[in-house]
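Have a look below at one chain only, the form predicted alone, in structure tokens format.
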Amino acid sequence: MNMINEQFRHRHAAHCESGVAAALMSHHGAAISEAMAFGLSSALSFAYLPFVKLTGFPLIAYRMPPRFILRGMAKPFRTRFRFETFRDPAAGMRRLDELLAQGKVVGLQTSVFWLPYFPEDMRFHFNAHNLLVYGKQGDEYLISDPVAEEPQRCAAADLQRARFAKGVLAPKGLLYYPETVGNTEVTPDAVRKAIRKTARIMLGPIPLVGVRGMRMLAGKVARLKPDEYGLNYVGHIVRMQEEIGTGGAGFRFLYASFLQEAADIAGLPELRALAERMNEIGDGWRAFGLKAVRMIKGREAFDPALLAGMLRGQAENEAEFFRALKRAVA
């Protein structure tokens, strides 16, 4: 079986779902950057969820949940996505082949661990990795993985295993594609609405979300003991921030890029200065990660109070930033 969408163009991106959203919308005529897809969907966030466990530690996220970016394309582009999951892996693979035969580019949710084109030292059990399939040759699928610089190939058995992995955020064979795209332009109104929504999320009253969630996490870190559990807990924070795809600093840099584009579209030049402030906040998250890693590796004494203070500083910086951002688009 040979099925290839010759019109599709692979695009390298910083993060998987924002990269998939930008590539899909661009393929359907709405030529947007990854940063614009991320910002328009109001995906920037923070959440500290102690009741959701990953390897025994709480879920800490720096963006909204999976599918939020994809669903965020609906209003600004009058787009309707179709999402399908499957109980039977064979049925899920047959459906993928049917859609490819129709010439569609299909998004998939997968587990990184079972994708053979990832180097072994980069594979881990993360079940919310998004990629695009744009064709099939023989037993191999043609993959546009946003975090890869070039298109990849994946054997059917491996892709099936990645699509139907078990565990937290199990993909259940999820595939998706746009059914309709009614608008291909980014409007000033869409930009302003997206910014106001992000500010509401970050400054909202829910204790576990936004800047309040950062402060709760800081309180937890301050109570850690200098023992193995404490070190592993801090290691988990860094892993969630820099490795699992939640992109603590990376998403802040991405949002800064969105604000630079939004300044021109919405006619709000003050967003450029705010973009620089967001870059500085991203630098602060990187500094926190570096300090934590030095402590974990024994290069500095483990100091939970110091790390908690850095987290509180990040929370205050983001609170001030989003209040200023809210005023800019009022």
The other form holds:
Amino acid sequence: MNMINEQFRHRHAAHCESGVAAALMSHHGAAISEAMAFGLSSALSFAYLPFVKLTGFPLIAYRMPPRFILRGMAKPFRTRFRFETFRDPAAGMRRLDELLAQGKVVGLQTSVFWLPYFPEDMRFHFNAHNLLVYGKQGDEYLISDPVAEEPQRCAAADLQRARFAKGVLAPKGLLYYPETVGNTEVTPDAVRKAIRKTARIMLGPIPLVGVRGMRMLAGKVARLKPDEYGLNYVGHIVRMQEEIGTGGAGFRFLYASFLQEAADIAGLPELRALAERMNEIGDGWRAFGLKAVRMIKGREAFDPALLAGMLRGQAENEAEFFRALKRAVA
Amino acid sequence: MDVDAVPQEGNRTLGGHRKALYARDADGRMVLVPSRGGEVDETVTVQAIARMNALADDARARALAGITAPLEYWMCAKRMDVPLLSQVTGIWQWRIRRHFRPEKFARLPQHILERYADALGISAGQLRQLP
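And the form predicted together with its partner chain, for comparison with the form predicted alone?
Next comes the full complex, and the chain you just saw is listed first.
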């Protein structure tokens, strides 16, 4: 089978899901940036889930759970995504071919571990990676993976493995595409609503989520013993913040970019100043990462209390920031 | 972060890829900047990889000494742990741990070996041996 969607344009993005959402919406006439997709779906967050373990360490996320961004596109663009999962891998691959033959660009949820074009050291068993398929040539699928600079290719057998990987967040062959797009403009109202929701999430009452989650994590870090496990623990935090496709500083820079766009769309110039503050908060996260790495490398003594203090400082700054953000869009 | 502060020293774990970061340009706008990565992200990834490799090396040494089965080595080498391998194969964790015992492993029926091999992306023949 040979099938290429010529209209589709690959775009490089920081994060897989916001990249996929932006590319899909743009392909369907609602030209938006990655930052807009991320902000409009209120995807910025913080969560510390000690009971969910990833290779022995707790889940620490700087954003809302998988599929939140895709679902967040529904209201602002009056669109409906069709999500399909499959019990039988062969049926899942057939359906993908069928949709490609109809000229659709199809989103997939995959495991990172089984994608051969990923760098060896980046291949972990993480099952919620999003990518787009825009064609097929012979046995190879043409893939627009937002976190890669250039379009990629992937053999059918490898793609099948990646789509039907098992474990936490198993994709079950999930594929998706928008059925209709009712609105192609971002409205000021949608922007305000999205910002209000983010402020609500970040300042919410659940102790593991938002600013309170940061304080909880700070408490945990303060109790770490100065040993190998402790160093691995802080390394894990920094990895979630910098390495796992966040655009730097756990999505804080990406959100600053959104706030700048939002200032123009919603006609709220004060959001420009707030974007600048978000940028500074991002710098604070990077300073935390740098400090942690200096300790991991042994250039400084491992001082859990110091790192915990930095995390508490970040929590204070973000608490103040989101209160100001809430006032700005009230 | 300013555009000129975006790390470009290189990060060997990226395998030549560049990842997208957002930073402030000269006009104060946040823009996407492809980054070659830097020390911070490299260090934490290398740390995570080293931790997993150490587990695999340890399992290999124990398998050579006859204390554990090659299955444990392959599980670690494929960056899995017992809970994950259990989820992927549908075999209970306590059974997997039992199968780590060389004498149990040697008597595993072919279909169980196939299930492990399939989950790990290798052949049943490879699973029986250390590389």
